[in-house]
Structure formats: structure tokens, C-alpha cells
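Next up: a single chain in C-alpha cells, the form predicted on its own.
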Amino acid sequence: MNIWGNFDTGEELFSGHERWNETDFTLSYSHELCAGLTGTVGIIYYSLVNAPDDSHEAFAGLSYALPWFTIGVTGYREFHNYPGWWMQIEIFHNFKLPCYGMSLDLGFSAGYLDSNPQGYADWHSGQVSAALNIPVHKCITISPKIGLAFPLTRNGSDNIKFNSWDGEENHVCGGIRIAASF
């Protein structure tokens, strides 16, 4: 189970929009299918403040842990108000750090968007990211994260600029994850 929220630090520039503009609720299940291969399925409810309707999405994916990195592919299908597909490829690695049980996650992802009926279908955006995992208790980890999202194609650039409140194509994003393991 995951709860995620979006607080836009640049939102004061765009009157009429809320700074806290999205809250997502995710339920998912992952299972190791065989050594190194993990399957995941889930559903996401997007509560969208500045959109006419909320969104619902189902997803399924596979990831495989190689000695150097983990690679994964996930397909997402919005099935309620904004029908379309999102396919994402991810490559990431977790580096164990020598102090206090901390680790560093480095990753890259690339996404393909097929937003039928709008007629858009192309490689859309990529992201590079880094997160520092800091255990603060035997079952609680805090992870500050920073990333850079960018278009992968000219169509992706045009689509991102058109749909962004700031009209830009590149975005720095960050946040803090608090995870509890039982």
C-alpha cells in the first residue's frame, strides 16, 4: 500500500491552481516468480484537484535482478476518465553504503505514452533519479529523493510543454519517502 502526494513549489506562479494538487492511493502485490524475476500487479486511484475528474489505473510489470543492476518493464492502463496506456522501462541499482545501514538508489526510466483518443503515441519522457535510504528504526526508512524529468522525443517535448502549467519541458522533482516494513 502506498500514498503519494504532489505539492508543487512553483504553483504560486499560476493563479487559480492549488499547490497540493494530487494525492494517489496505490494497492499492489509483488511476488518473486523465480530466482531474480519478480512480478507485480496493482491499481492506483488518482485524486486530482485541478482536473475535471479523478483517474483510475491498473498496472502489471516484471523486473529482473542482474548482478550489476535491475531492469524492469511495467504497463499501466487508465480505465476510467482518461483512457490510455503508459509503458515504462526502468534500470536501477542499489548501492550499499558503509555507514548506519544506508544505501543509495540510482535509476533511469523511459516511458512510452499512447493516449488514445487524443491520438498521441510516442516515446514521451525519461527520468534520472537518486535516493538516499536512511534507516531510522528497524522497520522505518526515510529516503530523500531528487530527479530530473525530460522529454525523449520532439513529440514528447511538445506534449510536456503543452500540458505543463509552466510551459517547460524539463522538470526537477524531489521529495521524501517514509517507508514502514513489517
Contents of the next structure:
Amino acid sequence: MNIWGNFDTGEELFSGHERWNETDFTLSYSHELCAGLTGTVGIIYYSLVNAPDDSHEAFAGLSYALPWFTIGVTGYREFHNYPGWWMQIEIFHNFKLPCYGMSLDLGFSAGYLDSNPQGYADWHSGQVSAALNIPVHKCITISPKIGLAFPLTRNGSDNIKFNSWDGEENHVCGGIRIAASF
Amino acid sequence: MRSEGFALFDSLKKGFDTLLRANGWHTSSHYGQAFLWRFTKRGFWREEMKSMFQSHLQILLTFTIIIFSFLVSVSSSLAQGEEKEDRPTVNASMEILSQYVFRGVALSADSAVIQPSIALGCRASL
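Please move on to the form predicted in complex with the partner chain, as the form predicted on its own is already shown.
Full complex below, order starting with the chain above.
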């Protein structure tokens, strides 16, 4: 079970200027089907302040751990207010580094969007990302991270520019993640 | 004793003011404002820094949930003396990012975002 939220430090686009503008609730179940192959199913409820309605998704995915990387495919189905599919393929790997227990996450993902309300069905966007995991305590890790999201097709570019708040098609996103695991 | 305490406080405050002025900081009675003024002079994340200092009920609520969940999980695990593999897990995280990008689409513009998260997990035998 996961609860996730987004706090925008300078939201000026919408009239309400709600800085806490999204809260997601995820309930999922993972099971190792056989050696290296894991299946996951779940549902997500998106509480969206700036959208006309909230969103509900069900998802199912498979991931397989190969010696050098893990590959996964997940399908998300919006079943309430914005019916459509989001299919995502991802490849990622965690490289152990030889100092201070650090590790490096590298990942690539590509998504296919089939959205009924938008009349869109095509490959949409890809993302490459990297994160350096630095353990600072037995159960606390700090991870500087950076990612680049980009359109995969011309249709994807138009769709991303139309829906993005900044009107751009490519987005570089960086920051830091502080995580505690118990 | 009370007056000695105030004298010590005044002495420390004057020393701190001198230190701030020596480093080019605008000083005021509120050092949080001085901190903001420093960034404002540089034009660095002006609006972001202001908003980050604003109190927000949902943020406080989220932190409360995170801390409460952690305490409940750890205490219950320790009390029951379960095997490590069978203990419930708690993963709390917070990301501070330059932009919120969801499936290629930017859902913030010219503003940093803070994204707290908490995940509770348990092992189920089927």
C-alpha cells in the first residue's frame, strides 16, 4: 500500500493555486511466479485537484530479472473518468559501486498511450533516468537523480506539448530523493 | 538570573548580527527573513523559497502519517519478535525535484515540487 503526494512550490497556472494538487493511493500485490519472473497487480486512485474528476486505474505487469538488467512490461487501464490504456516497457539495472555501499540506478522506459477522451493512440513518450544511491545510515539513503523525458513520435510530441503546463515536449527533471526503509 | 539570561541572549544576537553583516547578509530580527532576503537578492528561487516556508496543513498531515506509521510498524514488529523476513516493511521517501513529469507530460511549470511517499508492505503466504 502506497500513499504519494505532490506539493508544487509555485503553482500559478490554475485559479485556486492549490500547491498540494495530487494525492495517489496505490494498492498492489506482487508474486514471484517462477525464478526471476515477478507478476504485479494493483489499483491506483488519483486524487487530482486541478482536473475535473479524479482518476482510477487498474494495472498488471510482469518483470523478469536477467543477469545484466531487469525488463518489465506493465499495462494500466483507466476505468472511470478518462478511459484509456497506458502500456509501459521498462529496462533498468542497479549497479553496485565499490565504495561506501553506493549503487547506481540506470533505467529506460517507453510508453504507449491509447486515450479515448483525447482520441489518441500511438507511442507516446520515453524516459531515461539515473540515480546515485548513497547510504548515509543503516536504513536511510540519499539519491541525487536526473531524468530526461522525450516524445517517441510526432503525435506524441504534439500531445505532450498540448498537455504540458510549460508547453514543451522535452523535459529534464532532476533533484534529490531521501528514503528510509525499515 | 532572568536578566543574566537576557544579557547572554542579547550578546549572542549582537554577535550573530555582526557575523551576518560581515558576510553581506541583510539582518533583521527574524533570521528566517534574513535567509529569504539572501536568496531574494540573488534572485534565486524567489517564489519557491517563500512558498516552502509557508505552513501547509496537508504537509503536516503527511509527516504525521509517516511518523505514526513508522512507530506503529517498528513497535509492533519488535514486540512480536517476528522473523525479519516476515516483518511488515515501511518505506518512506521524499523527493525534491525541479519539475513534476508524469508519463512525459510536465505537470508543473517553473516551480520545484516536493513529493513525499510512504509504502507499507507485508509478506503474504499463498
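Residue numbers count along the first chain shown, from 1. What you see is a predicted model, and the numbers here were worked out from it, not measured in a lab. Throughout, rigid core stands for the largest set of C-alpha atoms superposing within 1.5 Å between the two forms.
In the core-superposed comparison between the two forms, the C-alpha atom of Gly167 has shifted by less than 2 angstroms.
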